[in-house]
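Only one chain comes next, encoded as structure tokens, the form predicted on its own.
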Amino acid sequence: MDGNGTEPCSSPVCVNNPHLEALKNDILYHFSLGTSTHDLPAMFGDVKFVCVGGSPWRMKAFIEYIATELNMNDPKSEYPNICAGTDRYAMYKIGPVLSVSHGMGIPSIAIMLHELIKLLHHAHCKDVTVIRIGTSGGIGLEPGTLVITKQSVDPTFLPRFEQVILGKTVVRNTDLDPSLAKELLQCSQELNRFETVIGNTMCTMDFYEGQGRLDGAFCSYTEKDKLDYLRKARDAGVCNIEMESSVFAAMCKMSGLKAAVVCVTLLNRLKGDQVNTSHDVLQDYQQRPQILVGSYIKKKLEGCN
């Protein structure tokens, strides 16, 4: 057994479930795929690249900048949504890369992450990488800061992701990729675009009170309550605060994918809690992770040929 609790995998993406042997067609019920209706290998197992992110939109934006960044793109191509017969999830792909949206919260993505692993294993892709790029309120960094994830950690500021399992809670790491880390960050600086660090990310249930907000529909707590917290949690190293990380990098670690999470920052937290920020910059600002994203691919890819 290793440290989460399963068997050491060997196959290239690592589902750790013997009972999936025994099912004639694997159903990933909220993509709209299948084992026995769909031919996985031939639609996926090219895939080298997995990007994910909260909103449908966003993600097919990402497809159509990284068509045109890889010169895949097609003036007619209107890249269609592979999931389009569910309403939960939306994917697009071009070449050896994949987009995939997983809605907002651990839970949302937890369960798209169950499916997206079976598919790329099904489909026998090796050397995947998956990059999740998305938006976050940022500690003392001034707004349209990228933050790549040295480790997502909880609210109390440790770097464990906690699941209750048939009545127990299970507590699983939270490390992402160092290596991949720093090649993200060495692909920002010689983009030389804005400014982009690595640092803990905190992943809370709640865009609220967990994130101590003053703002919510209720707030038990003073101004100077959130702003001490605040600042325990940059004095814990903290740069940013979402609400998806934790279980991503558990469950892409546990399948043996490398992963990295690059988020940026709409506001510094320590001067506010709502985004007053324009529609022109805020567009800006979600640019920027698939541009440094896109500029590692493309990297990735060009250092093959």
Given for the second form:
Protein chains: 2
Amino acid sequence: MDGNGTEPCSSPVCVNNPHLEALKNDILYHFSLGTSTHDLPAMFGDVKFVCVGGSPWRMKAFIEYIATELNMNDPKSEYPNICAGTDRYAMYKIGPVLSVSHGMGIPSIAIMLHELIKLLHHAHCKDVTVIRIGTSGGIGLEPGTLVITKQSVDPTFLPRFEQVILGKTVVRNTDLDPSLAKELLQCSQELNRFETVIGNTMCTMDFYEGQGRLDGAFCSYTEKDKLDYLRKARDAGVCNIEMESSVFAAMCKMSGLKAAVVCVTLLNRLKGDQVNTSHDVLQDYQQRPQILVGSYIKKKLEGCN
Amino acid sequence: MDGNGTEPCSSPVCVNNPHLEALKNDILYHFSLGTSTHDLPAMFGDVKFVCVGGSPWRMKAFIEYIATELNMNDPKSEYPNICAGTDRYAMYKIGPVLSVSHGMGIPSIAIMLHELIKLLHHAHCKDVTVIRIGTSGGIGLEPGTLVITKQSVDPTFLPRFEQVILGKTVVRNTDLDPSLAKELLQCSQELNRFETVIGNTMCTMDFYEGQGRLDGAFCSYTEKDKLDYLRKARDAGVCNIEMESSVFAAMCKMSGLKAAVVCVTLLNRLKGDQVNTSHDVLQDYQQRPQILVGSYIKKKLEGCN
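Got the form predicted on its own; could you also share the form predicted in complex with a further copy of the same chain?
The next block holds the full complex; its first chain is the one shown before.
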């Protein structure tokens, strides 16, 4: 037991829920998929890598990119959205790689992960690696730097995620897989195309007041207060700030999924708050996590042949 | 002062942020709009009603519906997405009505509201009413019932929203406008098309464990634990459960915006967890908040002529 009511389990992708077996049809409502309407083992049984990110456009771009990288590109293929029956999330697949959008913030990614974990479980997937590829604000790093998350920390810099269950707060661990992080860092060093570091990532519930920005609709603190807070975060090992890593780390760990978070920093928060980089530069930055993770997946799949 | 660092302000839509004036160009990043790239007063100065909801498809359907209701329907018009430069949110406008999607969960709607409040402020809008039209799980109500929120309560049934600012927790009030709620209820009684009640709405950070569901990837409690919790919620006046109302109520109140939350209940949580209603019935349910709010807006605008 890890204090979260979970037990070690032998199932390849763990669902820690004794009630699920009794469900005749498990409707994955926010994916518009279900066990009695879709043959999940046939559709997803070969999945080995799942990449998730906030933006549906970016996750479509990723599947196109990875298809080319893996020489699985079919020029006629349009990579249909597997979740076309809903607008909550978008999902694309090519060979062993699944690409899923998760929207912004902890609740949005948590809904997606509950249904993704059940999907992988129902599909009898084994040895799955899940990587979040996202954007973030950096602290003291050059914009465009990639941060591979060591631990996801809360706004008081503690490595924990608080889940409220039936009105009571349960604390969950937010460690990510250290060997996967190292492999990704080594991959980036071999690529030698952009600065990459391993560090802590702060996960917040809000983009403006929650991250000490001065440019939200409300702001009750001074620039000095803001900078004091961000410097304390940096001193605690925080390299970047985003809004999904804590629940992502916690839920992947509880399911026995090997997981990593790779985010590009769009700006240096010690120098400003607004994302005012040109569109082309932003596009370049947002491709960097895709390029690193694409290179890693290619290497792993080639290692299997 | 209301304890949140905000002061009464004379501006029609209040931004409580002294730093904003110093910004030459305020980039509303997640809308792909900005004060130096767009003429916000020309684009939005006439807005009187803003309707927000999770799903971009539903918010597009709403603008088409309200256009017909207000006889502003242009058969050639395609109601372009004003935020077409991004996939984070979708925004549509017809006359004085703005329709904006907000994704799922508190962080996602909070980002949208920060930028919406700044947009309305920059556009010099006055006397704006904001209504969230959403879906929810009901407690002890027939599916399809509309709930107009009196107070948004947290998972311990208290009417408050906790905002973390620079690592410290600030508690904000989640009252909604009682006269607007009454007007909406009266409107529904006149329509006489579906059951409508005023009651408390519980706002959670998670759809599965956070709402006591038995069908998530993880579940460490029994059906009895779940039902005990939901019955306690009902005894505390909770009629339905969703994931955005608390921060919506808090932020609208701080900005001086008249606000209401109107959600349809898709199921009775005392009888189950899965949303397994047929597609057509779900479609009908999801149109009900649109029909009520459309009728209310029409009545208000006709009252002005």
